[in-house]
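Just one chain is shown here, as structure tokens, and it is the form predicted alone.
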Amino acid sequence: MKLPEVLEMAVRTDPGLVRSHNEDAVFADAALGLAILADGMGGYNAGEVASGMASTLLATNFSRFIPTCSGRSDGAGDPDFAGHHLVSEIKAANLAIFNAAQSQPQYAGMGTTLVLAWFYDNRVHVAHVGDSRLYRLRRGHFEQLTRDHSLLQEQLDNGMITAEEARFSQNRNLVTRALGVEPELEVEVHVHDVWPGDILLLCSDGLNDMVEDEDIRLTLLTLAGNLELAAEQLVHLANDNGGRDNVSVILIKVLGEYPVPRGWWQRLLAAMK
């Protein structure tokens, strides 16, 4: 089956109730099996520039690359192949944002978080930098699949604060990694199996800072049959709880399997392993 027939996507982004403009950028294309969410930071409009550059550069480059993957014999079905390509493209985007920040005084210090999901060969390849997140709802179980690159997460990991204290910490928005801040970047990439019925959520911290994970889970369970309404409701919940930040969500529902087509000799090699 083709990806548009097995992936359903819904996207919402909103400035919230406090910020004057929206520095989040989102991209989702079911035909490509690609979802990108970036949360910008910096001075006046600079965060918007950084997140826009990240999403546009990555969407453009992957839109050219992904159609060439199907049925390739050079390892394209290997998770390492996809992971290497993700890291390479994100590092290139990082350098472009960094150079723009260095050459334009009004963009000095700009940066952006990133979470990217690429659905390929019955898997999802997830790359992330910063504190934008990816969650999965599977058979009622709601799980965060990414781990924040943030000072708060480091404090939690080191036992310096409890999870309850973290909810009220002043360090919630201090990220330890972001695109565009340094010329070199460490990108975290993981591969997860995908099952029909899974719902995946990409979000900026404007959602998870405002809405408890259990409320997100219940919303997705209740509105699983209407992805557009579920995305709308999540944004409403964030704003109802204060809307202190821009809030963006991308929801993806997996409707079926999407294996990469393979030639007879590739199937034979797979059977011999």
Contents of the next structure:
Amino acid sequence: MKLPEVLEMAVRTDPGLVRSHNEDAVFADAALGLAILADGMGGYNAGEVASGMASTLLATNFSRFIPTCSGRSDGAGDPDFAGHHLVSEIKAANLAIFNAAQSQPQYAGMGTTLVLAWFYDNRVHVAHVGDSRLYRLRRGHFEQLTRDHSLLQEQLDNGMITAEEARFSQNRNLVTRALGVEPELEVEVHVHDVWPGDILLLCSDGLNDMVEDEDIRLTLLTLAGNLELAAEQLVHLANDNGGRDNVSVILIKVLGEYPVPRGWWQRLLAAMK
Amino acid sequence: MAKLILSMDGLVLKEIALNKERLTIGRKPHNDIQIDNLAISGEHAVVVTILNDSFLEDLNSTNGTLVNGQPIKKHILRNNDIVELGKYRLKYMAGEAEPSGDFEKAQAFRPGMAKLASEMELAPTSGSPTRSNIGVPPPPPPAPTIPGAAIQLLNGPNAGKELELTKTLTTLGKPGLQVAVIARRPHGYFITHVEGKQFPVVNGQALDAQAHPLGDHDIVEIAGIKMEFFLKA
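Which structure goes with the form predicted in complex with the partner chain, now that we have seen the form predicted alone?
What follows is the entire complex, opening with the chain shown before.
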């Protein structure tokens, strides 16, 4: 089946109740199988510029790459190749944001987090930088698939603090990696299998800082039949709990399988559809 | 500094800084914000600003003043509140504390942070600024708790049965046929259509796709089952 038939996507982004600017940027396209969420930071409106650059650059450049790789059984469809390409596009976006920040004084110090999900051949490539997250709801089990690049996560990993203390930590929003801060960037990419019925959630920290995982799980479970409403409800929950930050969510529901046609016969069939 | 953005039909007309203690809104020319439209009363409303707080008061206008869709008499303005007077809208934007130069740097990154933080050398000392709470007012007080509520089935095999709405979301109906959800939010209970061709009926009126606030003793009909919503004292 083709991607737009098997992926349902819902997107919401909201400034929250406290901030006047929305520095988050989102992009989602079921036909490309691509979802991007970026959470910008930096004075005045520079955060918006950084997150906007990240999502726009990646959406544009990556969407040129995607059509060339579908339907090919050679190297281009190879997950390793695709993964490398993904990393190089993110590094290019990093450099573009870094250069803008260096050359324009009003953008000095800007940066952005990123979480990107690309659905291809019954799998999803997940790339992330910073503390924007990807969660998966599978058969009632809700799981965080990304690990924040944040000071808090490192303190947790080192055993300096417990999960209970982390909930009240003052450092929860200090990220250790972001796009646009340094010319070099380390991107974390993982490939996960995808099952029909899975619901994936990309979100900025405005959601997971304000809403407990259990409440997110309950919302997705209850409203799985209406993805738009589920996205809306998540934003409501964040705002009802104080809405201290911009909140963005992208929900993706997988309705069926999407294997890439491999033999010439399957390619012909796919072309005729 | 806080400000109001005046617009009509999505068109921004002007920005008004809340730089005086008393700012009047009305149709007559002596108002600080004059809106020359017959739906606006001569003296319609006033915004009183004390330090960082702004209060909106309706001056017994003929057509009333709405904040976020609810009619108000007096209201403490919160960031992004939408005030409606007739066809005109005023968006309230809370002022941001002016960040100092140092603050701004800290808000993003210190050079090298991205590379070195894994070595824990740059662990910030306590009280160091975080991305989330710089230059913003303190978080709003925790949401007020609302009274409990329940629904009672009025017909069907389980007539008389009561269901307490203790969760943030409670679904009603039959999956595949018609499902609606009641969301428990700090300012009340809201019913929304989830799936199915038929929309829920509240007090004889079919809903649209929007969330609908539930009032005490409202009669809701979903998938042929009638039920009564009521608040618990």
